[in-house]
Amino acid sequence: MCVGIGITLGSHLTPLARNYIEKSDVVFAAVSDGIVELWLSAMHPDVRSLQSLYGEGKSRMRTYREMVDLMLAEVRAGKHVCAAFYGHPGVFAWAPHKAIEIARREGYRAHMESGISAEDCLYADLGIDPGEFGCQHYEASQLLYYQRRIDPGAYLVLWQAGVIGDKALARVATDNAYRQVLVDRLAEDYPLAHKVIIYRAATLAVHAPRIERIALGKLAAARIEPPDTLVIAPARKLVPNTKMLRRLTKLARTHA
């Protein structure tokens, strides 16, 4: 069983997940800091912490690779195994998927139980609403490694800015030079004047989001951390479909 116990500390757990962890013989928790993992010790005892995995200069791939073999090995030997993990299991989460899929693979159930997300954290505290205009959510790195087609009259969102080109998967962060080659990309599709949100869920009630407005063109000196996305506005009106909206006038016509 793998679920999300969100991006707040306490206030985003849900019932059925925190069953799941209270019930299981073993919990594994990938979660934000260790305040996380003593408030999960304190519904189960027996709570393995997967963030000691990480290291510098090692392979993010390869730890999510040794973070599969250590839940697989438990289910293997007859457990009932719980993987906590921060947010939401599957957005941004290799592990909790190709776990699931070996375990069903091999016969055994396994299911993943959804959690609120920074996704979800941003909508609400930077007042969006994906369906007024559109939202386009990308990878930072994928937007530069691949010919991705921005649309600058909808909302972008770029996830992992802060290591943005890091294609060995081994660094804890990238630098300003890295984030010129992002500003470049960009400065394709907006204006360098147009703001950009740097935006960062609270982990603790008692915290306030970081939802830092800056000029596209002052983007490569700004202060970009991990855990921090990108939130682009619309650059321009919608245009409208003439052809699209002659056809499905003909149509309400023919259909009254």
Given for the second form:
Amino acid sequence: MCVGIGITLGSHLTPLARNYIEKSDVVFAAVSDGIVELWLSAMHPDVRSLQSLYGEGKSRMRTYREMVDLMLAEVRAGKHVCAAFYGHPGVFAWAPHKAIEIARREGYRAHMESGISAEDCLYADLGIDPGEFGCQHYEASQLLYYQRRIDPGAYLVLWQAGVIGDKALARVATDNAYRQVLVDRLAEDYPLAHKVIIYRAATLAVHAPRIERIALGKLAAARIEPPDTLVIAPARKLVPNTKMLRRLTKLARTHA
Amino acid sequence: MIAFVLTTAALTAARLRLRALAARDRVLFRTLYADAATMRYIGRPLSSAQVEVSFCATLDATRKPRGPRFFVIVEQHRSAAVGLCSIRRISMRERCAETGIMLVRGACGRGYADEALGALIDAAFRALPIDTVWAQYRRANTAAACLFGALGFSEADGWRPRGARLRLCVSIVQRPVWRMQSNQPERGVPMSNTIGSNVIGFLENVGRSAALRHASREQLLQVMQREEIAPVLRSALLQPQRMAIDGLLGVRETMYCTNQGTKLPKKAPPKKTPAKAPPKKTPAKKPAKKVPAKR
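One more: the block was the form predicted on its own; return the form predicted together with its partner chain.
What follows is the whole complex; the chain from before opens it.
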């Protein structure tokens, strides 16, 4: 069972996720910070942190595979295993999807329970409705590695910008030079004066989220850490698609 | 095949740090294994040639994904290597692993063995699919018996793990016992457990209370006072930066990296594939060589 514990300690854990955590034989934890891990440890006598698997200079893909191996070793030993991930266990998380896929292939029952993700917090904290102009989400590095088409008429959300461009997946953070590459890419679609929001949801309810507005041109010099997300508001008005509108008007008339 | 993952990233105790055994540790290895006093309960001290062979074999074994894990115990204040400890004979089938420790003579009697093994066994239970850690020692080795007793080990009641020698005493500690007696998620947490849980309880209450979720600083201070949270913690909790409270609770602020890695594109895009064909015809390359001449 893979559950999400949400982002904010105490606020987001669903009753169902808590129940899974309490009823399992073993709980594996990949959470946002040490205090959240302490909180989780109080819910079950056998909470095993996956944090020790990360290492500076070690490929994160190797870390994720090791996470999967550890979880499945207990499943194969006949134990009821719950893996608790911060946020939503299926959003920007490789290991939970892989673990479920392998467990099912081997004939075990495996399931994912959704949790409140950083994306959900972002909409609430920034007052953004993705339905208003549309909203594009990209993993920041992917935006650079591949030819993607950005629509500046919609919101753009870039995840994992703190480690952008780390091709070896082995760094804890990447520096200004890497962010400058991102600025150059974004400058193809946005003016340099356009505002970018650096956002980080609060993991403790006594704290406020990080919401910092900065001009795109100054983004390279800004402090961006692994938990931070970049949000770019639309820079262009929506352009009506007259051809489609005409077709729809015609359709409406025929159906009237 | 599962590789045994036991990194030294978080292996620190109050006064010590553990790091993986490396080629530069030959001198330490010799100091331990060639010393008659250190070896008196283990076996005959090794000759120089034997030390060399044994050191190379140990290093080779540690490089195997499922091999033993040897850690050098380093004093934090002077970065001096003072001993070796290990997790080995890791058995997926029996869900157990053996631990052991050797300290150089000058480092004995300082409580280092307790600290180092505490950190190592914590890490082993966190990172390995095992339920039991065991140790074997000669009955005459009362220091070892005291050490493992103090760590919560008890004599294995008739159970002999694979690799245990018949004449040696085997002590074990099981995961639930280890958890219960350590009674804290991480060793080395500076605040008492009661205070830690008090703070966590307060944070959980704020998180789930509609009245407190967006409370003012003054309201939060009142609640903390009512819940008897120490003044130093109150102030730390309300600082916008996490450093103070994390430091007091002995936890790291941000622990994770990210949970997803983006795949890099595979070599060349498919469109370019036909263009690669002409170079096979050697003569066709000739005109290409003339290109610079056009400039």
